[in-house]
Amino acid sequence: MANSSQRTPATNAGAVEHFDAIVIGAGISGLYQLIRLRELGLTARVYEAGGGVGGTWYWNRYPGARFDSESYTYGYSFSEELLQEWDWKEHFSGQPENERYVNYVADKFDLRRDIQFNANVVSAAYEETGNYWEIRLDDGARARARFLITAVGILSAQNIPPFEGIESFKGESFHTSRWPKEPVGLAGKRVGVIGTGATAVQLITEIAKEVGHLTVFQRTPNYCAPLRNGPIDPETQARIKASYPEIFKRTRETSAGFIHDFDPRSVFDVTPEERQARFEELWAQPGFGKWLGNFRDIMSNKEANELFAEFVRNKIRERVNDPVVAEKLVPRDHRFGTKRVPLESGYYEQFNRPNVLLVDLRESPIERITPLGVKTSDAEHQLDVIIYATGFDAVTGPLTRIDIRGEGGRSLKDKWADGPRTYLGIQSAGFPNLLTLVGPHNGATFCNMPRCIEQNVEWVTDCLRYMREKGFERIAASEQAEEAWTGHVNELAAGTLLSETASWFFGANIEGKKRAILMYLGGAKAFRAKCDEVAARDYEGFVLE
């Protein structure tokens, strides 16, 4: 990886830069959106809080981070000699190869000249009167810009839930979008993991061989399915880069950029022998199919839903020795696929350990951290690390967590206190010229991210293109396209079994925020279908000036 810091472009605090545009983020939607500006032939410079490139692949290094999709059809489809130059080294490629990855594309796109790391920008202001965008960083530097494009993720503002006592624990403590990039030293250590989602599902599986003792405080019980991760053979990987043009074609015609997509077929179409086979097939698969590769009924039937549910559960309950620790293990409280389903590689084994201790905490809660540990409302586990897998307020956090004020000092927090408002989610009224890469009620907060990221960043530079030859200088969404797109996303949730259950795809993970859906549930297929529709009408439902 490159020393950042050498690569930084210098700031003057008492100055003022100007640029055609800003980018806040240098991920994989960042950088992608800065090699577009650059072809526009406009200035442009990318904002990254972190010290290097890559999003989620620099900030989450946890052990056993890595892709649920499929490695192929994760990376950028752009440049075929970037994908002919790069091999995979697995399926599903982990953090350290992921990293290397989005630094190779930073160096073969010279794009650092244009980013400055370690740079956190905390608040970005319109001003009618100039037609510009002004941000500031957390150590007052300022830049200007024309456009403001934001490329945070969905999934990077992270949180801690207010523990009462979090700040007397003696031990080291961390959350795991934090992960040190120096090893952490767990051998014989006493560690605690609060939290069962996909990243503790990860983790959990990696640590618990290596820990002296670990204990899990298991707040929701998940359907974790069986990623059948496997290195990559170079007949394989000929054969893989032989056929990107049918992999990229597949994943614009799926439900959500994966190669998978669901059976046409209702659950109740064939007989229960053919349904026990069809889901012992999907089992046996690697990746998502479980999910988005499984009946078509399974997400919007309950019926049909629980058929499945209960199919995974027995699968639970034949991998965990302790039948009471299994059932501890086996969700209830909501239906297959209405949360993120995490994939994993021996995670339920880990139960079996005698080193590894469930702490359900629908039964004995978390009452406070204390020097020593976590106590519940039965016992103190003294530990030595705490490592909290608690998620991130998703979506709408990254953000709100900048003070972002559009049109008459509007602030964007305020408008979305009850839930977001977008067009399209690339744009929220009332506030010009801020394009939202992969912004809530955008196609790209469901779906196999780098897929529905390319279609976002050459929408935007298509549009930005129009703008120039059109002699365009602003360009805001309208209230009405806003009030009916806004409606339009609210009503395809309805229409499904997520809206049931109490997850982050609604904010419902965050304390004090209000619950709405923040993804567009219609699938990539059909967003895209939408834009473009938008565009070909001269960016109906935007005012352009």
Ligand code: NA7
Contents of the next structure:
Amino acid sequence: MANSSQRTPATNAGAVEHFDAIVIGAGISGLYQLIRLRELGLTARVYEAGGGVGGTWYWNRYPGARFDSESYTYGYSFSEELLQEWDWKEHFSGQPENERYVNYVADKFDLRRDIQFNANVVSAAYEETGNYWEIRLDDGARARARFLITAVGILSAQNIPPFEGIESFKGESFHTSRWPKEPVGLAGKRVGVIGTGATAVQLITEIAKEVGHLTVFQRTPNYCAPLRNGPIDPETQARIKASYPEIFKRTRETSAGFIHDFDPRSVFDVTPEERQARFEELWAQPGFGKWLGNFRDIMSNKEANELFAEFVRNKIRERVNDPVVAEKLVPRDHRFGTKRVPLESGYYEQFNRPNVLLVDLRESPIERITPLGVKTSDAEHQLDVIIYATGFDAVTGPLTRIDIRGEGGRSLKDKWADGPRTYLGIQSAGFPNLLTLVGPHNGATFCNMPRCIEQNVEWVTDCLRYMREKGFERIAASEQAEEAWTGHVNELAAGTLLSETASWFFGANIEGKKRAILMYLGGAKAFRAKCDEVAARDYEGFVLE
Ligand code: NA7
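Let's compare: the form predicted alone is above, so bring in the form predicted together with this ligand.
After this comes the whole thing, all chains and molecules, with the earlier chain placed first.
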């Protein structure tokens, strides 16, 4: 692997560098965008806050971090050579291998020479007269480009709740997405994990066996379902490599870019025995089939949902020895699948270990962090390490944490104070030439990421090519198109089971954040069709100048 710091282009805080396009973020989307920009013959620089490529797979190096997507549906699909060269070792690959993969891609396509690492973009301002964007890094360095493309991901702005006394803790503490690169010695230590989302579920399962004592601080139990991971044997590997065209054809057709898709039947079309048998079958399969391959009305009909929710609750009860602990782990306050379903590999059994304690924060909330640990309303839990698995300021957070100013100096954060307003989740009116890959309201938000990322990047690339061919230098979403798209996105969410649940899909996990749908719930296929239609109509809804 190349040493990123050696190849990082030099900067000069005094001079302003100029490019055709600036990309923020060297994760899955930023890297692919760079490849495509080069093909267009544009000069581009990628600014990456981390010390290496990978985005999610660079930052989230906590023990247990891995795909919930089948590995062979996650890798880039644009290069047949890459597909044939790369051997995924597990059906659901872990972070170390995923990071190696992204580095392999960066090396193979010689991407590092256009990436500046450890470059934290703090502001971006549109200059109207010159029609360019100027970005500023935290060290004061500046750069300009006609186009600004954000590739910042939807789960990169970490959220640590403002617990009182948080600074006073004498031990080690960190957020899961800022897990140190150096090995963290947890053996024998008293460790506390706050949060029980998808991240915590992976982490807890991995570290419970190693730590001296583990205290899990749970506010809301989740419906966790078995991942059923395993190694990929050579025969399967050969089969996968021979079937990539079919795999990607399938992921283009499903509602969320996975190989799984909803069963067109209703739970009520079958007998109770057939239903139970089908639930068991889904449960026995790897991956997200239990969620995204279930009967179609599981996600739209309360009674249908409840049938599967109770099935999952019973699965949890079967696995936890102490019935009191089991009931604490059983979710009742939200419906199945209305929050991201964590996939697990032995999570519930960890609570049968003598060194693992579940603290139910609904019974005894956290009052403060103390120098010695976590004080809840009924005890002080003394800890050597506190791990915040408390999630992210999702989707909008990575954008609004950068001071982005459009026409008239208007701030994007202010514009989105009551919820995001976008056209296709790719632009926001008043911010010309700013293109947001996987932005709020974009079909990629509820998708097997790389599948929709490729769609986003290819659409943006085609748009830039079109602009060049027609002599356009400025693209801006019209107010009307934004109004219509934002209305459509909100309508799709209104009245759904998802909208009844306080989740990060609606920004409900962040105190003070306006509750509004951040995702596009119409499905990846419909989103792709809409984007294609807009392009075919000469970028209808965008003003090109
Ligand atoms: P999530 O899914 O947002 O989970 C965060 C967890 O942290 C969740 O259990 C929260 O409880 C808990 N939390 C958040 N704030 C608090 C406070 N103030 N007190 C106690 N507990 C708190 O983040 P993840 O990192 O697990 O997963 C994010 C995505 O990454 C996931 O959806 C996948 O797509 C990959 P709550 O449920 O809010 O009661």
